[in-house]
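For reference, the chain that follows is the form predicted alone, supplied as structure tokens.
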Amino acid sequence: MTKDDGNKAMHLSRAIQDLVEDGSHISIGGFTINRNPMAAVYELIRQKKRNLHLYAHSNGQGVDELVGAGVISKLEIAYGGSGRFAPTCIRFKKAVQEGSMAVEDYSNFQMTLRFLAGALGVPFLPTRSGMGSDILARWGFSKEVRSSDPKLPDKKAVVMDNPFGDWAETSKVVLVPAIRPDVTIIHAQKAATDGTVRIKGLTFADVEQAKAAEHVIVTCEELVEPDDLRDNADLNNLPPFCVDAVCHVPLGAYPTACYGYYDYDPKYLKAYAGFAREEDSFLGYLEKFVFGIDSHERFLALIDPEQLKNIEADPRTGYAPNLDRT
């Protein structure tokens, strides 16, 4: 699949099947319980993708379900949590404790810089973040693992002398390696058939993640014609040549929030936390909500319509102001 300005609209199942191979290095957008590409997460699980190397900034629900379903073998992340429902993601925590998945952690700022380096096409970027912490000393991947995967840098990070001497009163800097995913998957509020993408509200690291990747899949609330995004073009975040597939999936971030469209679903996230605590109940959850259906539309049909109505966003604030979040 090539990047051009043609019609890139397609069904999500085809986009995942065509672009994500077992063993791929992938990245997903969103932040904790905001704008996770959940429909794509469920499709990855449903298609039983395996041995994926996942990059995420500070993700929550998406990471936890992918890890719990056995899709991920290696993870690079700054933080994995779903707010008050799971301050540390539950299946993620279990996988780390059991040693079933290798994890390498960076600071939030370091992960942002790593995606930015990939987007800029440079091998690394310097920072002061991480100095004085164990982040630089504790590696999640051994030298042997790094040498066996040409997509991994030889080192987690490098501390070096400031090449400009004591200029700016900084004697040491940390070099963090670029991330260049095979595929980045994000969810946006609006996208055009040619691949133009418009995100409303905070973009988190999604734009950098997309620009760093070889291929990009975008799920969206609204699919429009290219002319519809040419007015106020300064509000667009990604141009067509960055995107390979656009998939129209309303409520595609559910049960996480999509600013301006719907809030996160506290009832679902609380129930999920209960399912995720035990292996048997989590497998039952996957069977009902992922494997037992064939699309995100059928997944949404399992949710109480009244609850979906409760999370509808207020047009002025962008979220559901009267939502019971307990």
Second form
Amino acid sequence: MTKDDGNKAMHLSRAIQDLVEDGSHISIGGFTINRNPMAAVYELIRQKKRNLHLYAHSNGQGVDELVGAGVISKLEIAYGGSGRFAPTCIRFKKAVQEGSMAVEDYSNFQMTLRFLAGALGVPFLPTRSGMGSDILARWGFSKEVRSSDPKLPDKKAVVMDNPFGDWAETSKVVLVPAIRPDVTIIHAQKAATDGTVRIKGLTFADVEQAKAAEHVIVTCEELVEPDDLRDNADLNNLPPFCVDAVCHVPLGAYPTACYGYYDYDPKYLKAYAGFAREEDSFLGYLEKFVFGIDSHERFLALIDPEQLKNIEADPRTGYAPNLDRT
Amino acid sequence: MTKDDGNKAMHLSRAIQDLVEDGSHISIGGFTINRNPMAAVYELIRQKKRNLHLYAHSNGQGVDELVGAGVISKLEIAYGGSGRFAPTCIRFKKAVQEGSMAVEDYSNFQMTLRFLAGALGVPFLPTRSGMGSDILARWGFSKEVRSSDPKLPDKKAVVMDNPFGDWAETSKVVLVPAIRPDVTIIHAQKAATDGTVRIKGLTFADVEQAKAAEHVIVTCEELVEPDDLRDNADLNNLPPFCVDAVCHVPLGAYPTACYGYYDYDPKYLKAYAGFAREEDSFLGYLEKFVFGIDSHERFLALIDPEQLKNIEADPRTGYAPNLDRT
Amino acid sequence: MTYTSKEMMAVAAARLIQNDDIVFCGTGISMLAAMAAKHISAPHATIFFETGAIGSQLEEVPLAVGDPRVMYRTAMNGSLLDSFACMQNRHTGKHVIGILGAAQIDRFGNLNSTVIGDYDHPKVRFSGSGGAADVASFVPRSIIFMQQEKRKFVKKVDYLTSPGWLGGGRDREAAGLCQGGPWLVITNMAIMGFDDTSKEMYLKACFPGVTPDDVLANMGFAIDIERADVTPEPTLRELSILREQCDPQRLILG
Amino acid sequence: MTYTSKEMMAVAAARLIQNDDIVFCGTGISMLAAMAAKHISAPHATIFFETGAIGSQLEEVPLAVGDPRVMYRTAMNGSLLDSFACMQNRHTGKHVIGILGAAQIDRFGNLNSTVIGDYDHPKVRFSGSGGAADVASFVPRSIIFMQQEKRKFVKKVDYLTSPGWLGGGRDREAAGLCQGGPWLVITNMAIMGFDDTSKEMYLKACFPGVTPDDVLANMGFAIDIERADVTPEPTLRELSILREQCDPQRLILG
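I would like to compare: after the form predicted alone, may I see the structure of the form predicted in complex with its partner chain?
The complete assembly is shown below, putting the previous chain first.
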């Protein structure tokens, strides 16, 4: 996959083409309205990927667009919302209510631990979260579905007595199974051609999601030489050998935020919520903003340049102060 | 413990006095010849603490001096060595061979997971490490010792079948119990008066060790205002609420290294190895370098200033290039 | 003095926050409550978000816990793992106050934020747990913001997303959950507590101008109203902090 | 050409390292081998240490894996957790070559670095596992550096610190360990491999000037010597890299 010189830079469309197949199990980074790998989300939709199994925690906008476009057949998730713009993600809500997509519910911490288990190479991790809840009592994927898919663990979770007595004042624990995606896609502020990744601000669960996956695609605001990220390795989040493809996509998280670079676009997100409400308007939206064009660059050309200016982050705060967010 | 204004700065001798009691379970940060909290180690010896239960992974110099001074009655450890200066720590070796201290052996990863379990607030974590080894077969602390001490889990480790079938190609896992120290002591390059900690370079397992403990003492090269560490929070490793005491001790890791500030002192470590070889010379060493003085500042005054100059880190490499290490 | 019920709710919660508290904030009014508390009475309280932001300074109100505004001058930028671990960890967790919301609540403070109707064929789907089930599992004290409506205060939640006192009494302990649990429910009309022994909800205080009967009329189950007093009105200072320093754009206050 | 057996050992190991490999280094000669490989044949190999240093550039030879020299211009400064997770993780772990040493080894490559004598009353105590038991458990290929001595090549190790092929055959799998395990043993006299099926040690190659009988005379058990050939001498280039670029102070070469 990698060239002999270790250069992993490639066009996003090629990375998606080469690494994601119909039926792949994927996960995407980011959180609600922040650092979703939106350019990659649009590329997945544009390439008409089908029957993907998607793992997310509280990824909002990316999940909703993938679900709305019919890319996802199974979803494991903790939270489908985009803050004030869509307290419950709209196409997600419709798909679940219509039964067009199977959903397995976990909590945010449980999903995080499941990614961490994948990253650590263990089959499960224990937590004290969720005992007594329907998250444990009710399964979204039946036993039959689980046992028929070798990429799924045969149980949603297991409650077990503490084998160390009451050590750590704990009588029981919940074991949650590892997630092992075929591909994880994240968006970072900086990446080097060798695959080194530097995220600015909160990492959410991106690092665990990436390490859990067999393949990793990173889109980035700035593509730099490996030497440039060795000046302060304390700031780096993924080593080269975790990453397969590095794709230079400025504004690649738009319309979600990218700390230190740009804010989320309240106008776009509000307009999206309008489009998403009805089937027809949503299809029109996809036609115009995804299928009608062939790259993230062209997508950005559809956005009012004035608004792209408005959401530019100021260096002091990392976001766009006094942005009109009503 | 903390003053009303959230200021946690205090003298190291007071922090040790207030937070460490005879019989306390403690852990110290650092790794072999790097960033051991040596000023705190000497203070523990100077205050004649006794019957401490010590948790370490590959902490070399700090462990050896504590063991040699008779501070430790029980030790859980993965590795007792100081690199080329003492492939096996000398006083540690003697104490084990003489049976004057009980030792429980784990691997480095197992110890790390045990600290992480404590940090996460779960009774154990699973790994695939050590199956078939005597690390699992042989216990250093007997069942009786374990069941008589409420601060110890009743088992060294548990091997369990994977409750998720062969998920993650794993048939069995080893569960290792959480470590929950009363106090963890680490040395950092920078700390703020509110308890924020910034470590430069490798963190080893310091972060997990700190989070696992009920109380945390941090010694630091530079004591700064909380605002100074908010310029780039991506570089910070512990939030204020994890830390009880912040003690300003320049060269607080000496004679071990502190990345970006100073190298380890090969002369001191070699001389130490000489002193440590015999009981009498070791007692003489303690008398001169620990009991004979009352602070780390005085301790440093015993060291040849020329040599302190020699070990100063250069900004490019973070260590002292071309240092005589023969 | 005029003020909205949202303002009363935010102020009522802010008053509960102390300097040593670590406040877990969700989206919306809970952020305002924490922001207000930092300005009013608890400057050293720590605001933190499940996204990993610890000690956020919040110059502007975030519209989601993933809003880049939560990252401004934090003490630490961690990860989801760090923030939930901080709650599950018993040393740090014991200082955490969780602030939650939900679509349904029952008399033991069990919350539903997942579905209305049958889980397999839901009539309405909501966002799901997010970190709510985790917070509810780990945290010794949680405050729950609710709208006072019959369809929200229900005999039995359609789906138990976040464990409260479960069936009451010592049920939480039996299930393996941490001690502590739902502490207070703050609605647009009143504040409810939970009985120390039975863990059943009771009326603790009505907002000015609201009677216990008003509250009961807007719930799907009856609760003890004998212990109720009246919540003091927001002060001028409280209101001006809320309006001028916390949410001048009235993004959350409306 | 004159060279020491330590130089031959380092060169023999360096030759085995490829560009895609992630090399786990312990203290001492294994660092020199990895440093030399980066200069000789595998510039893109990743040197990493259990301390969390990934992609170290090593301008000077570290004297311990905790030496600050391992932090110089790394790709990432992680933690112990990160580095062991990278080995336990099957995606990254499959690329890792572990380099280990020990006080005792048996014919199945099981290693002892803990005690000589009875564990409860040891005659000699060593450093203990460190990360060795972890590496031995996780890594598909490990190289073991040993001194060729009767007391070190023993029928049964006094304490099994790091699992090799255990009792041979499919024993590793039965114990729950990863596939793969000890790959080669490099001593001051020879290189030993392990039989594909029985997993028993055999003589793979003698160093120049050493006979199979010399090797057998310095082991506590007999091994198959029929498959042995001779290791090529270090080249001038290999030696000059080792001496001039890797360890000019001869801190490890002696």
